[in-house]
Amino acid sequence: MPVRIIESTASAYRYPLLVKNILITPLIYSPDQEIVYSDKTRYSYRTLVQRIGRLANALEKLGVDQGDTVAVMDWDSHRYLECFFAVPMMGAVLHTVNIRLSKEQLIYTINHAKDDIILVNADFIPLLESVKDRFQTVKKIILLKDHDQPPDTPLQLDGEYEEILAESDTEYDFSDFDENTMATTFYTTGTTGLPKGVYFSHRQLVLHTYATIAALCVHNLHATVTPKDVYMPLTPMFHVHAWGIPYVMTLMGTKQVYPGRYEPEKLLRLIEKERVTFSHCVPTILFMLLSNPVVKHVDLSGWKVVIGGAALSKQLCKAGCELGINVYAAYGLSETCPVLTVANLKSHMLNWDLDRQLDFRCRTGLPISDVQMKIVDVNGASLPHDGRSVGEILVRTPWLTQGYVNDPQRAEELWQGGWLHTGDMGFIDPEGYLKITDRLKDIIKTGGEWISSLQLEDIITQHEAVSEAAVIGVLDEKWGERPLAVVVLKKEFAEKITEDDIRAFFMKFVKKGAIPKYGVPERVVFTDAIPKTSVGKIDKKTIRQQYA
């Protein structure tokens, strides 16, 4: 007997699920909270949403229709939130564009998107002009600007950003449309090739919203986030988002801070000014903050930090936890939306002591509502859950990314058997905790073994000496390939430390059972600084070029 499909009647509605639905509920409920914008603005709720309304009437002034796309390039800031909700809102696709893009990688994104209409900070002016004249659809330009002197530049400027939503309506009908319309685009430089694009639709930008509020608050575990919280943003608003947390935040009601340029003096007053309680980051910013001397003189008790983007050391999350911060990890790509796992502790795990902790909060975490998830070995067979077998991290949700911009072969080879690849190597711990071992492209393969890179960090950031490492592997003609660690020392310990210290410390792994003896780095390299992405992460790609 087939399933039976329900009947509507003529008059029914049929709710689609689109983003506009999410500014409903904060009206009700704390319609004075507020958003702020460094030491620079601050206003309502009430204000957001007529802000919202003036922009889309200023960008249909200015000729944007259902279909267009609008690229936004700003630090993280008020304004950002507004595009998050009225471009889309549109019909329009917004694309959130990566300013640390390389110039060549910049010009390719703005053309595949097929930009009709760009807002740019007066900041990156000058990285717009650098490709001005290789445009192929962008018609106009927008100024954002956080000071009164407007730019020296030959760029054709059609407005500037204020004074455009001032002699707009506050009021704009944003109509109903299919709630599969594509939302955002925003592109993910990979390891080789060029940027891939990914897209999301209203439908899945909602129901990631719903899925990460129930992560976030329903447990009432350690870290439960509420509408009392204060949230400010330490992962950038062109990076998949900000991971999606501005739209969770907003359908709560939440007092939300955008810090603008992350300098860490700055974003530490700015914890303390306002009180925030609620962040996220990559461990590179965690660790800027954390290095920081002003952070002696802050109080960080409260203040709740998922770390994603790369794994989260124990060095790190124990530092972080003994200064009072409640540090804890989370798992996602830019393919997914992104959220995929949260390290909520389990009740019985409460009053264990951190030490004990620690293994669970820097574990990538339980999977969020509605994601399918599973590890298969290498002839896609799955593995069991016993927290040993490692294989790639295969996905399912209602959120992820259905291919890639204008590039279906790339987009088959991700959705390979309907499922999604992950591209990371992990297990899943008999308490349903997933582990990110490696990314697969990472694994160093020794003598016909595999050790993670990911494993060797850890251990390696647990020196007393050493403030950051990175792990990758080299071509070596016996083995195929070994370790090599680069590493930065901290600044008492700078020349005081050789080789053979890093290599005895790993000794002590190796006796205890934890590393075979193989996975001992072969050369180790001290440095001033390690190559960072676009986004914070260590930059592999960079590393393996330099010792290649």
Ligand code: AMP
Contents of the next structure:
Amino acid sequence: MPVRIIESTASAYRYPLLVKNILITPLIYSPDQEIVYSDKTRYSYRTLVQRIGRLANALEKLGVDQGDTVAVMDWDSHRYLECFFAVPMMGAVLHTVNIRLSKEQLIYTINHAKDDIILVNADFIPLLESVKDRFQTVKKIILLKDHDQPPDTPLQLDGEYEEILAESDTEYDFSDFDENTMATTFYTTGTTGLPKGVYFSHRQLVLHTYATIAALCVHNLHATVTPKDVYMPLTPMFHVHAWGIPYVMTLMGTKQVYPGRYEPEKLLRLIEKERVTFSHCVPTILFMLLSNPVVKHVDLSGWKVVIGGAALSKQLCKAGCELGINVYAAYGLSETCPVLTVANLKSHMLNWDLDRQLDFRCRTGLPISDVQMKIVDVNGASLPHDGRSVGEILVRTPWLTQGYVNDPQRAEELWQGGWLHTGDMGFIDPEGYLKITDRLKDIIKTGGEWISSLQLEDIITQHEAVSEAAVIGVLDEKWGERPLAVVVLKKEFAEKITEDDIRAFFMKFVKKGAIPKYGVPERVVFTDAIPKTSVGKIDKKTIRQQYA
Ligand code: AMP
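Right, and the form predicted in complex with the ligand of this protein, after the form predicted on its own?
Full assembly next; the chain just shown is listed first.
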């Protein structure tokens, strides 16, 4: 018997899942709740919705039509939040441009995404000027500014954001359309080749929002997020829509604080002033904040911080928790919208002491609703969830990019066999927690055995003298590859620690059976700084180039 598809009477309405629906609930529950932009602007959700209407009218007057692509280059701001809604709600596509790309990558992404119009913060005008003669599709440029001073630029500007909003009506008739309409696109700079464009539909963003709410507010027993929280993203809005959390927080009607440019001292002051209680970031940002002298004068207790984008080390998690910050991990990719797992503690773990909890706070987490996940060996066979068997992580959820923009070959590689291949290695333990052990291409193969670079980094950073570390595999005639550690020492330990000290520290873990002897790095290089990617992650590609 085939399944029975439901019948719809002729007049029944097939309600599409659209981004505009996210705005309905907060207007009912909390129309006066605040949206704050750094120390510059604050207004209510009521005003947010009016400004979204104004922006849509303004963009329409500028010629933006359904299917067009609107690019944004801005710091994290209330304007960006307005674009998150107005652009997709019109049926256009929002391209969140990575402002930290090189000039060549920037123009590649602008042309590849076929941007029609660019909304650009005055701070990025010089960057845009440098590629202006190479635009293929850009017709208009709108200025976003935080200061009165107009920029001195040869670029032809077609308006200023606040002026075009002021001249436009607050009412806009956002029509319904197919929920599979493209809402957003952005580019991920992999370790090889040209940037890849991923894209998400309205339906995907809405479903991702619902599932993430369940993960943060229902299943998150140790750090439940509620509408009383105060949210501030510390993941740039260009990077996977700040993990989609602005949509989540808007639906919940929470107070939202957008910090502008990330400057550690300013961020810490803003957290204190606006009483921020919930954020998310890559480990580097939390590390940067905790290393700032101002941290001693700011009460961060009660701040919930989700760490993702790279592995959360026990040392960083512990340092945060000891200051009263509720630190835990989550995992996802640009290709996955992004949230796949969150390191929620189960009820029987809530009374554990911090040391025992650390393991689970730093695990990569439990799959959120509607995420199917499996670990497979090189032949694609599923591995048991025994906390030991390591393989590639494959996923299915309703919110995965269905391809790469104009790149069918890499899209098919991503989706081989109907599962999205994350390129990450890991295991799942009997409790259901995923642990990422490495990127497939970062794993070190020595003497035919695999060793996780993330595990070695986690060990080194537990050394009291180490502030940051990265481990890569370098070619070795005898063993194939050997681990090499690049280490930044804390200032007070500079030149007091040797390679042998680090290796002796590793030997303690060898004795405990935590790692095999061949995991002890062959070489330890001390340096002042570890190269980072445009989104603040350890840049192993550059490190490999430097030390290979
Ligand atoms: P991106 O597409 O730039 O967001 O990078 C996604 C990659 O970041 C993943 O494939 C992982 O390798 C890494 N990643 C994300 N979250 C975590 C995490 N919690 N622990 C370890 N690696 C992570």
